[in-house]
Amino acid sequence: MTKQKILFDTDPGVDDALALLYLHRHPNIDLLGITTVFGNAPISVTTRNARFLAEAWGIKAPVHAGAAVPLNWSGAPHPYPVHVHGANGLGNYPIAQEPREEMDTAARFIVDSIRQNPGQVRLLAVGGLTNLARALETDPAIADLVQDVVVMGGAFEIPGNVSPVAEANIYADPHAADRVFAASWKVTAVPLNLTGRTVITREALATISADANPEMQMVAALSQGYIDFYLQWGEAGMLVHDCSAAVFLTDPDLFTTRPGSVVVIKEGPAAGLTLQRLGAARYSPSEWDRRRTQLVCVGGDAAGILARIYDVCATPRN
């Protein structure tokens, strides 16, 4: 079977680490590269974290630093969620390397990778969508050369997790998110509607990591503060946001999708709100009609998704 060529755009991030491990260990994935974006921590930290994980796990894919601030930036990004991902972005897991400033090469790398593999590359974005929007600005033709885009983000007709209406990745850069959903490439969103149901309890994490490979044991160790965060909000354990989106790449049959064009509210108290056109009703011509129909995962087999993650990420080494 031909391996899927994946570009991983990420802001590690505890749940990003599990997603990266899934991509690394899945036998049907060829990880072409890792691009980083601000979000769960400043860009210097998310890039350091991506490099740390790649080196620790023997991942050969290159790491390219990306956007440090949102599009249309006019001040500081939103506060970094240290109460969720720890001061170092990886649950305060000990990391010897210090963050450093790096050249912003992510958008160019995305463009070049797609150009070199026309029709073959799938983009998985689990942070803010600034790098993807900037890649489109650099070379709009990539929208017709990429295979598809899978985004962990959005909250459709349900409350958000950083505002009453917004999910964190979309809220990080709503202008970029709207451009990504409006482009002519095929986008599938894996939003809170689905990831709010993929929950790993502390007990389950301990069980699956006890005899697992060292990489999964590291993920379990750096996830403990992340679990504490969710427990204080009444969840049974940590919500598996990013890795659920990774599973969509390999097991789309576990997800229930709904078609319709998507608009993101860019300004004001509803910034980051994701809206999808529903039904077949006809209206006067508008922006909605000029947008491609995209897919939103509104449900799925949560138990099956978790089982797939356990199977791929927690398999002991021979």
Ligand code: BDR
Given for the second form:
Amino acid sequence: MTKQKILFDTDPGVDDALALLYLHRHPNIDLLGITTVFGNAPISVTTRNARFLAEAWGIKAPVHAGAAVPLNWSGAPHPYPVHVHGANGLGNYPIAQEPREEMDTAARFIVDSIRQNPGQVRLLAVGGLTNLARALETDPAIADLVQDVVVMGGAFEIPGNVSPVAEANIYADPHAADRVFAASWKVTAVPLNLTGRTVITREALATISADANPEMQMVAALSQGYIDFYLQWGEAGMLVHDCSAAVFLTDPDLFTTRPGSVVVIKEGPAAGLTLQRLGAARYSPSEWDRRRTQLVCVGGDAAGILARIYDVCATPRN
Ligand code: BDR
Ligand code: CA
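With the form predicted alone in hand, show me what the form predicted in complex with this ligand looks like.
The next block holds the full complex; its first chain is the one shown before.
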């Protein structure tokens, strides 16, 4: 079987780490590159973390640093979620390398990779969408050259996780998110509606990682504070946001999708709110008509998604 060519845009990030492990270990995935974005920590830290994980796990794909701030940004960035992902973005797992300033090459790398593999690249974005929006700005033609875009993000008709209406990745850069959903490429969103149900308990994580490969044992170790955060908020364990979106690449049948164009509210108290056009009612011509129909995973087989993650990530090293 031909391997899927994946570009992974990420802000590691505890749940990002599990997603990276899934992409690395999945036999049908060819990871072309990793691009980083601010979000769970500053860009120097998320990039350092991506390099750390890639080196620790023997991932050959290049790492390219990306955006440090959202599009149209004039103030200070939102506070980084140290209470969720730890002060170092990876659950305070010990990391010897210090973060450092790097050139922002992510958008250019995304464009070049898509141009070199027309019709073949799938973009998986599990952080704010600034790099994707900037890649589109650099070369709008990539929208018709990429295979598709899968985004972990959004909260459709349910409460958000960083504001009453917004999910963290969309809230990180609502202007970029709106551009990504408005473009002519095919986008599938894997929002909180589903990832709020893909939960791994501390006990299950201990069980699956006990005899697993060292990579999975590292993920289990760095996830402990993340689990504490979710337990404190009444969840049964850690919410598997980013890796659920990774599973969509390989096992779309486990997901229930809903078609309709998507708009993101960009400013004000509702910034980051994701709205999808539902039904085929006739309205006066508007911006909604000009947008491509995108897919939103409003549901899916949460147990099946977790089973795939266990199969791929937690098998013993052979
Ligand atoms: C998303 O926000 C980040 O904290 C996680 O890594 C995930 O991508 C969940 O809302
Ligand atoms: Ca993330």
